[in-house]
Structure formats: structure tokens, C-alpha cells
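The form predicted alone is given below as one chain in C-alpha cells.
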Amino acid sequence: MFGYVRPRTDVLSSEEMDAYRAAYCGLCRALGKQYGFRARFLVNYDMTFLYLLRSGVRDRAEAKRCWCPARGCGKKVCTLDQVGFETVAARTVILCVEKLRDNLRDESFFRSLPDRFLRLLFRRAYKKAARRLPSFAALTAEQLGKLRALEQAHSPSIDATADAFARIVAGCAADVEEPALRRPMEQVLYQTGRFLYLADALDDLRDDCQNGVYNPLRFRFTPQNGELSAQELDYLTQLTDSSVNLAGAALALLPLRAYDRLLENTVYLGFPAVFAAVRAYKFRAKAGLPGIGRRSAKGGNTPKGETE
């Protein structure tokens, strides 16, 4: 369920693209320093967006060239923000490991073996992150439990299922002390989580129909061969457009001092571009979609033009 929150890189200036890459690489570096080398594989676009949002109300942190293990002896520019990355890295570990746990409940024993192995690999990292952010770990487990209950009941409610996940994402701003910052951030993140859930549901619909896995779109609509009708797709597009507008309205309430263009680009241009690609069944099939980056071969996410 990660990788859908991306900027439109084709319309970013070179300076903005460099800042985005530096933030992405900075999160990767922070994951490695705090949770071990393996945790670097958990870096993704969505949590980079979280860092940009949380740090956007502050002056931009320093960036410098740092050693990159993917390049051997090479270096890449990384944002150095120990305080800013600390909670984002912990939330990244918690969300990714909880997602692995959730996957185990949907798959057969043999199909779940890769997820079981990965869960063991990140067991210590998860415990450390959960000790650092116990309330967020509890919230994530609680909301995923509610989501599982809806899945077991074969709920046709898009709102209820998307809400359960969106509340987890909104919880990523619960520790922001100043209410004038926390409330808009929570709204931006809630709508981001809602968008992410809907995009993922549509992206997985064909596979879920084929494998008999729960997907709210299976029970809310009447997919034929794993595909929705044009009318059903239009309705779903209206829902994601609403999330884009509400996220943008909340973003406008924040006194952004850094990354304002990157954040606006992601919400107003990146969200619609990604959903349009998902709707056209091109998001997975074509690596390197123009303007919205690509997935790396190992399953993580890499900014366009980068390799891991």
C-alpha cells in the first residue's frame, strides 16, 4: 500500500527535484543509522512526503554529500535533519512491519513465506520503533484491527474502510504540539491516507478478484473480469478528487517555510496523475511513467532518475 504519494517530477525545477531527492536519501540514511542497514529497504515515497509536510513549517535543514551503500564508493546529497527524521523513520518501520503482519492474514502459508521472512528480519527494528512511539504503534494496530473486522464482514463501505486506514496516516501528526499546525497537518494526512487506500484498492482489484481476496470495490460495485465500468470509475475519481481538494485546502492553512512547491505539486498534480495511471491500468505495468517516477526493482520506491 505504499508508493502512490508522488510528485509530478516532470514539472519540478532542478532545485526542487534535488531537494526531493535529498529528503528521500536523508530518510534512507536515517533509517539505516537508527534501525540498521536492512531498514533502508523500507524507504518509500509516502513517508518522504510525511517528512516534507512535517518539516515544511521550519527552515530547510542542511544537506550535504553522504556515502550511499547502493553506489559503493559513491556519494549522494542527503538532508541532515536528525530531529525531523527521527519520528518519520520510526513511523516508517511501524507502518511497514504492521503491513507485513496484515498481509499474512490474507495469504496462504506458502505465499506468505516472503512476508514472514521479512517480518523476522525487521522484528528488532519494529520493537525499537514501537518503544519510541508506543501510542502510534497502538493506533496502527487498533485501526488495522478495525479494518480487518470490516474485511471479514465483506463490508461494501468504501468510506468505512478508507477511514480506518486514513486515521493511521493522520496519526502521524498527533505529536505536533501546536494546534494551529497539528490540525491542518492531520487533515492533509487524513485525506492523503484516504487517497492512498482508494488508489491501492483500484490498483489491486484485478488480482483481488482473481484470488478471492477482500477488496471493498468488489462488494461496492460489480466489477467484470476485475474491472470497473466507466461510471463506477468516474464515481471513484470523484472521491479521490474530493480528497485532493480537501488536502489542498488544509495545506493552504499551514505557514510553510520550506518545500511549499514540492508539497503543492504532490497534492495537486501528483495525486491526480497517479490515480489517472491506476485508472488506466498503467501504474504497475509501465515502470517510469512520465512525471511520476518509477518503482525500484527491489520493490521500494526511487525518485525518477535515481537508482538504489
Second form
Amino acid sequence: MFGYVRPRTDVLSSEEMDAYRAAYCGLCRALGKQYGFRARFLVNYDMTFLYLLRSGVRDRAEAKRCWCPARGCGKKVCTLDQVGFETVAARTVILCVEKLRDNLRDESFFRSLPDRFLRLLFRRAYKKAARRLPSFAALTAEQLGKLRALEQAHSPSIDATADAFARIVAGCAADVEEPALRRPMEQVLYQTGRFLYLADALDDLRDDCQNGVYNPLRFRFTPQNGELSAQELDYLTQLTDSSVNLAGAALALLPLRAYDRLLENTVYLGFPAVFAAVRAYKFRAKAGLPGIGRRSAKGGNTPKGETE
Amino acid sequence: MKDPYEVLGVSRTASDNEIKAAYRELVKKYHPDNYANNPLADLASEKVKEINEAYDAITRSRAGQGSAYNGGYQPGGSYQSSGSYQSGGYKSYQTSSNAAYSQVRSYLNANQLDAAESLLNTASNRDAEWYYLKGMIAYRRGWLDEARQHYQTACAMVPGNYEYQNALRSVQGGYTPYRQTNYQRSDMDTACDICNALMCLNCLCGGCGR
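Just the form predicted alone so far, so send over the form predicted in complex with its partner chain.
The complete assembly is shown below, putting the previous chain first.
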């Protein structure tokens, strides 16, 4: 969706990097198998993190070489975890399509034409995913509605707006039955959602100020020419660092059997590195800091050496 | 009960020192400082209890049927026996002279945030403790900006209060001890800088000597 949730690949071992790539490709494959070829374009880092978190409490699933459409006739190693990917793929489709639907409301008819086309393209996939996870689809629509109401009221509260989005992300663990697993997972995801929202808000701040579009940071702080002061940026960085601490403390409570280093890397190193890149206007400019990869031209995100 | 070796993350053939090191590392990981006012503090407390039981079980079995602690730790020396992480660590909110505030703290202990907030909102006098408790509720919800503002107000009203200052530090993005040990790369850099400085100093001292 956004691509802000990613590990620092420059400090990953080759084995961990391979596991990350296999999970990413596994999600892509699962999207294709369950929702058709075009759903493969919805694969992203953020939902790969969700898969790693949800499946980390189980033994690592097997991986094998599978056909990769991005490579034509080539194959890539994919994690094969039908049960694990099933709900993650459904949530990916729901989140992406709901986000498209939300975008449509902000734009004029002509400017929203690409989003309208994409939404049409994923209509059937969305229906199938919503049938699979009706409560998550309802939660996403409800929280995006709340977020929209806050935006229309020009809310200066970054907590309230981030909360609406973070609750959707935390909802990705609502179906975990055991409270000792569900509560830490929800906390990790809530703080991840909060981080995502704030990183995205900061990334968009310049454009939003120029275009007069709502951005919580515009109303919470006093940006000059679309830029926050160094003090305000420090304050924001400290808030996201506190989210890292809370997410890390929750992660430590999970009995992780797989992907533990990858998950810790993403929270403790990936989040701060991404935020530093966003803060320095390097994330969007495709001049990412070492080890956090780059954004692809079409807005998706690809691990180092990967193709979508 | 779970396999104690699995709980401590060590093999059955691990030496006593390895077990002790693993135990200490785990206790550090789930230290109350890492879970101060954390909504998951109860789970961390349970985790420490499990770790203590596992360590006790291993030391007991290795010592035969004799005394429980035959290794490095004596009764009272282990974290469980001292009780520091059970009652004094995770939920050690100070008692308040104000009955309503005491009740708010009880609600917080029970993770009943809505009840705590409703009661707090009925208070007419908004003193430093009121802002501190308001900040705690926001922090538990993950509303860190609001929490920080309330903590700052409490600290400004009563500057020397250790409890309020600690709470404020928790939203200033400082590194928790566990994170500092394992994932604070800049600290490593600092350590390297110190090493470099010492080496340079050594060269300089050597150069000045005979």
C-alpha cells in the first residue's frame, strides 16, 4: 500500500534476505492464485510484514521455486503457505480497494479516472475478499469513514486521525483467538499503522500544502512553505520512536518461531531508517538511505533486486 | 508446564553459565522498565514468572533433589524470590491522597481505560496529577502526542516529580534498555568513536613517552 514498512536490507544476513524475498513472492503468488493475475500488482512490503508477523508464531513454511511473471520464463523461490497467505491476501485486496474508493472521494471526476479504472479492475477480487473477511471489510470501511469525517473537520489531532487508520491495521490480528498472541500482535500492528500514517503524512506534506489538501501535520504544526521546522520534525521523530519502542516491546512478547530477526529488524531499524529518509525528502525522491530500498516508478515497492 | 529449556531458549546440553546468561538476558528483555505503563505489562509479568519457574526447575534438576539453588543464584537472589517484578515492578503506581485518583489508578491497573477517563473527567480540580493520569490514559491508548502534552503540563506544574518525569521520558522516544543493547546502531558508532579516541590517546601518550 505505502511501502514504509520494510527491513534494513543492508544488515540482513543472506538467509534472512532470502526468507524475506520468498515471503514477498509467496504473497504475490497467493494473490494471483486466489484473486486472479491482476491482483499480483497489489503485493507490497507492508502486507509482507503482516504475513511475517502472523506466521512468525508458527514454524516456517516450506519454500520452493515457482514461476514468476515478472521474469517471463524464470522462476523464483516462494514461500508456500496456503493457510497463512489466505487471510493476508484477502486483507491486501480489501485495504487496497478501500483506499482506492477513499481516494475517489477526494478528487474531481477526471483526475479520479485512473483510480476509478483500477477499482473497476479489482471489483470482483474485492467482492471475493469481502465475502472471505466480512468483519474486516466492515471495519475498514467504518474507520476510513471516521478518518474522512476528521479530515473534513480539519482535525488538528494527529492522534485521532492516526488512530482511525491504526485501528484498521490492528484489525488484521482481530481473528487471532488466543489473547496472549492477539494482544501483542494488535499492539505491534496498531503502532505500525500509526507509524505508516505519520510517515505518509510527512511524505505528502509539501504537496498537500501546495494543493490545499488536508494533512493533519498542517493543522497540528505550523509548516512554512510545506516544511516543518527542525524542532517540529524532532518532535515527530520522537513520537515515531516511541511507537517503535511500544511495537518492539509487544513483539518481544510473542513466542516467535520464525522470522524473528526480520521482524525485529523491520521495527527497530527499518522504521527509523524509513522515517529518516522521509524526513530528509529522500524516500520519495528514489534516493533512499542505504538498505531501505527504493520506490518503483509506479508507486509499488520492490525488495532489492526484485521485480514486480 | 512448558519445557524449561525451551522457555530459556537453550539446549539441554548447555552449561550452567550459558543457562545463567540466557536467563539474565531474558529477564533484562522483560524488565519492568521496558513495560512501564504498557497495556501489555501483565503479559510481561507472566513471562517473567514463566522464566523464573523455568530457571528454578533447571537449577533444581541439575542440583539433584537437594537444595533449589546450587549454582550462581541463591534463594532470594533470583528475580522471582525477590518479588521485584511481580508486585513492585509492572504496576507500581504510587498511591494518591485523592480518592478519585486512587480509583483512576485502579482502573488503569485493570486496563479499564474508558472507566478511568470518565471518572477523571468528573474531577473539578485539574492539578498536576490530573494531567499525569490523563497522559497515562492517552499513552495506554497509543495516543502519544496527547500523552506527551499532558505529561509536559504535569511536569511544568510540579517540576521535581520523578514519576511524571519518567512518564514524559517514555514519550520522548528514548531507547529502552533492550533496544539499546540490541538495535541501537548509533551507540555502536559512539562506542567505536570512544575506542578510536582511546587508541589515538594511547598513540599520543606513547609518542610523548620515552
